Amino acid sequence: MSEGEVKMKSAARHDRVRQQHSDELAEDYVEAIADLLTKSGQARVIDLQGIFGVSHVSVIRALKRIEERKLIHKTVEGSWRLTETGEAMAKASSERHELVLNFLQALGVSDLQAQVDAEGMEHHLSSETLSSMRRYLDQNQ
């Protein structure tokens, strides 16, 4: 393999990782917005700051990128709402999170650690792995 081919493969791998991180951030935000809307009827920047523990500027930047993907939109009152696509993403993310959490707890992982681990794992597991987890839970609960 030539040096140019190696560089192209490396660049493609890094592009894929950046896209995965972008998707993970979007999933976390739409899931948080969905939770806020369910609990209080509004999702404000200050609410998201509290959830993610980041600055106002960081939340604004993330929301702008997510809005560009047509997953959310801002209301005239200043709250954020999910588009249909955003709602579907939030639902799928929440379902994956619950599945991974339940699986880890079924293995005996403590509730707190299972919560922490599920938060990261939910974004990186294949559909095959998720199906296997679901099957395991169905057979062992």
The other form holds:
Number of protein chains: 2
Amino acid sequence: MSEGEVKMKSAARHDRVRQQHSDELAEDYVEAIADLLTKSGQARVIDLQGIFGVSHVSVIRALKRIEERKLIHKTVEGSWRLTETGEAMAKASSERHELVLNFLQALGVSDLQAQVDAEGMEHHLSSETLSSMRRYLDQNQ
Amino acid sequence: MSEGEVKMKSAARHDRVRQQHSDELAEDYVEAIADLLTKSGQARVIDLQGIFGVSHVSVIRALKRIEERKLIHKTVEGSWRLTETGEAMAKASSERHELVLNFLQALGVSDLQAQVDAEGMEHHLSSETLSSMRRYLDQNQ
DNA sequence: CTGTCGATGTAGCATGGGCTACATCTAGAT
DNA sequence: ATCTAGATGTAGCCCATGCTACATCGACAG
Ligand SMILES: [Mn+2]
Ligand SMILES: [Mn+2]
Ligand SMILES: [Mn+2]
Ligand SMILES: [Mn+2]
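Return the structure block for the form predicted in complex with the DNA; the form predicted alone was the one displayed.
Every component of the complex follows; first up is the chain already shown.
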């Protein structure tokens, strides 16, 4: 492997991380919205403000960007809903989140710390790594 | 645990992820600089441009921000060096990177994919999770 | 009814981190 | 000696994501 090839791979790696970061907010938002809808039937700005710990302004603008990506839309009553695409992303995100959380716990990480670490990690895992985590969980009950 | 406490923890979790993201660039840069210095004795803008796959302008500005954090400084010959703090961060980052990479490989992830996933994950792991990974590696040789 | 307050929205600002285009400077080739 | 190309730096733009301050609007208490 030449010097040039090594550099290429390194650049591609960092490129992928930047892409993951630009997807991260949408993934967390649709997951949170799905969760709110299940638990309380509505997902309002103020609920999301509480979940993410940012100002209501930041929430509103994030929602607008995510709406432009056709993942969510606002009902006349003022609650937010998921489109079909959004629903699919929410389901995938939340299953992935759950898997990562369970994996960390199975590895021996405390519940609280596993929850914290999963929140950041989850956006950087390939399907191959997720499969390996699933396999580990299966092999350890 | 009350509704409010759950919200608080969720907000704190996301807060931590945002903090990790704001540290991420510095961690990767000092690691890359240390690596370049070891391998070739110099760390120039163009080397980092190749590693991260961004324009030289982005590299220059990143370096300036990291310099303001007293992690690096520029020599008269135009190469970049690490301060003591930077050296410490580079050492910690690179050990952590290596650990995460080895852990993923031990878990059964292919070398190439492990390298990609480690690049993003590494910045989101608590010392508790890193310890669990070390333990796993020890128990599996 | 009216006043107040909570939720939402807008205006305007900052910072981080991307980019292209253009300027400069130096070293090496001719 | 001069010309050129590579490395570096600057100017100025973009977008995402945070913020405060201010405006609106609707529901409910009095
Ligand atoms: Mn997350
Ligand atoms: Mn990340
Ligand atoms: Mn790294
Ligand atoms: Mn990294």
